[in-house]
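As a starting point, one isolated chain is supplied in structure tokens, in the form predicted on its own.
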Amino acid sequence: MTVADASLTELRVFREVAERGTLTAAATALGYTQSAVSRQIASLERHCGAELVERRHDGVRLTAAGQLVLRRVVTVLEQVDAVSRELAGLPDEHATVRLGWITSAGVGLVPQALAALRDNHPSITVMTREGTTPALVRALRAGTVDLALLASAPPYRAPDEETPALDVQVLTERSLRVAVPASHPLARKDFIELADLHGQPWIAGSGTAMGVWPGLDERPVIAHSVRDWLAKLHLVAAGCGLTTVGDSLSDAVPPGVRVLPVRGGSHEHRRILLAKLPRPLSEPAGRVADALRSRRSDNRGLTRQPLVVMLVP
């Protein structure tokens, strides 16, 4: 029994597990039971003669063998899908570019880039999906997106610890700010002192502290846990608490909200990265990347920076 005996179903299940990060999420996406996904992974591991995933309490992590197999699996499945499309008379796969993006990139960067592409390169179809940075990094590794817009915060580590390192380029660097109800006493000034944030109720992300000012020297009071950033801002407008936003979102806040800088403590900045696998892009994907790079010049305070490879120390 060798890896050549593995079925396409096993390969697709493995890619889904690598992207989703858990057997449960992969099963949900595929419409399988978790036990069925587990059996497919076990069968592929028998064919490979190696353990491909390390099962942990918080999900799965690819082993060194799993990373190697994933790179080959992505190539194999791309070729199989390309043949299927050709046989069906559909356009070549390279006419479609798959882009993943974090929420803050959807306010201006992504829509502006897509509008420019529609005008200048109407033959390119861009399929997009929103996600968290960890989920989008896994999607890049699994080959289900070609490009991804990721978030990065100090100390600006590599997006993951896998090899080879992803190619990343800094598109924007913005200051983190605090959104407060317009009726709140803190909204009367043009800035907020760090000390004035003590004891304030916060609206944070579900299961995370995202939305709480990172420079606080106290245990924050989480009044509401919300996944959607627009819902957070509407809760702020309703006087339910404070939340953090990048200043790129300042123009998108609903009425009844002020977005203010914080004075005191360390400067808090957030970056949006354009990331891809360390290999040449197809011509359409390259045009999408160029459109995203050009959009950053439409925003104030952005600097052009060269493409760099972030290496794990």
The other form holds:
There are 2 protein chains.
Amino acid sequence: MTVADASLTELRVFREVAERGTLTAAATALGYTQSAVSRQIASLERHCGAELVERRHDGVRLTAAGQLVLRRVVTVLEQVDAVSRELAGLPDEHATVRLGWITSAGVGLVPQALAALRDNHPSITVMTREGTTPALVRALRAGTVDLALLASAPPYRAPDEETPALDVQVLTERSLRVAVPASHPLARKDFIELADLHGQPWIAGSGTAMGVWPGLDERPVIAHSVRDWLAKLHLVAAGCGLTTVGDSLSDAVPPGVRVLPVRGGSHEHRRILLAKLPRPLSEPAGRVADALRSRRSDNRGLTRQPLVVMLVP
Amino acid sequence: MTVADASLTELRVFREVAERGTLTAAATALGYTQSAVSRQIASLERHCGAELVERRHDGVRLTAAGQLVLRRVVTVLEQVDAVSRELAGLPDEHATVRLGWITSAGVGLVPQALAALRDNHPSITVMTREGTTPALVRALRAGTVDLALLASAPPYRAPDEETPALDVQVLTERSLRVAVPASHPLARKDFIELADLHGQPWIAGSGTAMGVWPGLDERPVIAHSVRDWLAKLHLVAAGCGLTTVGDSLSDAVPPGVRVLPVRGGSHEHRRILLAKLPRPLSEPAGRVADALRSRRSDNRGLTRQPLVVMLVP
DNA sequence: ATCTGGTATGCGTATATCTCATGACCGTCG
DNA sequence: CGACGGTCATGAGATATACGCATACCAGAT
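Okay, that was the form predicted on its own. Show me the form predicted in complex with the DNA next.
Shown next: the complete complex, the earlier chain at its head.
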């Protein structure tokens, strides 16, 4: 009864659980039943002789032992994937970089960087996926992305408390603004007073309070919940409500929408971070990181297709 | 049906097979039956979609795909062992060096080097095991030893033809001699004429022709087959036959044995090589290699116990 | 021709692993 | 406060897996 008796399945399941944060999500991602995943984790824990995840009511979190095991499991599965590719004759997936990004990086940052890469380093393939900050942090830890663009808000804590700490770097720091319908009375001025936001209907991200101005002291009226930025902005244009946006979107909003700063209350800033595991990047991944740091200031990326878009549901 | 569906058991069995060179030997080493090993290999091959071993009538040999897979499997199992140790709280087995050696290195080279190490680097633990040159070469490839002392005879070819080639270094080069009973007529002179060896009874290593002077043009009379050097030399002392020894043993033979050079025929030399995989050694392993290269010239190693007794039957 | 290494395979059984269904727990919302 | 929606755990039963045993087979040495 040692970890040497564990099975590769257990390891894959464990990585997926570490990445998804809940057994159920891992199960659907793997095409298993939740119960199967529960048993696999229990079995792996028995093999390891230690609790690997802390069961919580909103999912699971890795214990110290779990983090320890995950680090090894990641490289094990990397090796397995590598031999898989080698046997298939695909020569070295090393030129492929996996990048994860939060939705708000999908407008300026990612397309511009990818466009620059395509021009300067056409041999590099970038596979990208969208996700939330915690999901991407877990994906970094689980080794399924090499780089991740994360969101950070004051007080700018580290993305997670695990060890080793992630390498992070501030890519952009923008002030938060509010998108209002051009026809809205508030759109007549060049800024909005905090007090004017009282009682306004908000368009939030689905499930979260994101999209609502964070300084309000009232219970906000959530008129709509929508993930997609374009849909969100069109709802604003249609006068259905207000929403918050980073000022990088100011140029990219459809007609009928104005993006204005808010006066009064605390200054609300948002950072986009480039994060990676604290180990050296592959050379192509380094190029991608460079491209993200110093992307071109023109906006060709807005109009041309990204290199590759791969979504992992 | 991809290599990702393989099991850790398959990988362990595969490594053992790669190391032992036959399914049967791997089976007994693992405590399985030969049939189980056969199926495991077949299953792994199905998962890999390629032949991994070439079935021969004297065992199996790795195919190109097999060598490819082995390289990955080695690091996979290393990771698994590592997490196993970490979970047990044993902090980093990195200070342990695994050394394999051929029997003829067990008299001067290994004990002297270990004695020197114990004095100069007492924190380094060395686990050693004895084996034949081909077995140790496979063990190097399979990652179960870090360093190996190998035998080499003219024309001094590389230990194997696989890629990447092993790093080898000549540690000693000695002329081959013959051990004769002190009471034997041949022991009266200080050398032996090749012609005098005709018709002599030989004491060979078990199963091999080792121990018989290689320049003979007749079919030798093998009087005894024995692996152990001490037993062999005592058989010589008892007048049961002759055997070949490296001249490094000249000082270590029991009373009643004389070690003499052979005149006539080709000069027979034997090298002992220090071999390793062509990747950087850990720091302690480097120390062990150093100790083997520049061991003390006194013979304390002959009288004191080696650091660690060997494992692995 | 026989014997002695080696590997492959049919068959029966023990074990492991999945699904389904159900239960317990907790935080949220009406 | 009680229902609901989310989570994980677990018992029962079907199924797939992996083992050992016995045997077949094959090539080389005696």
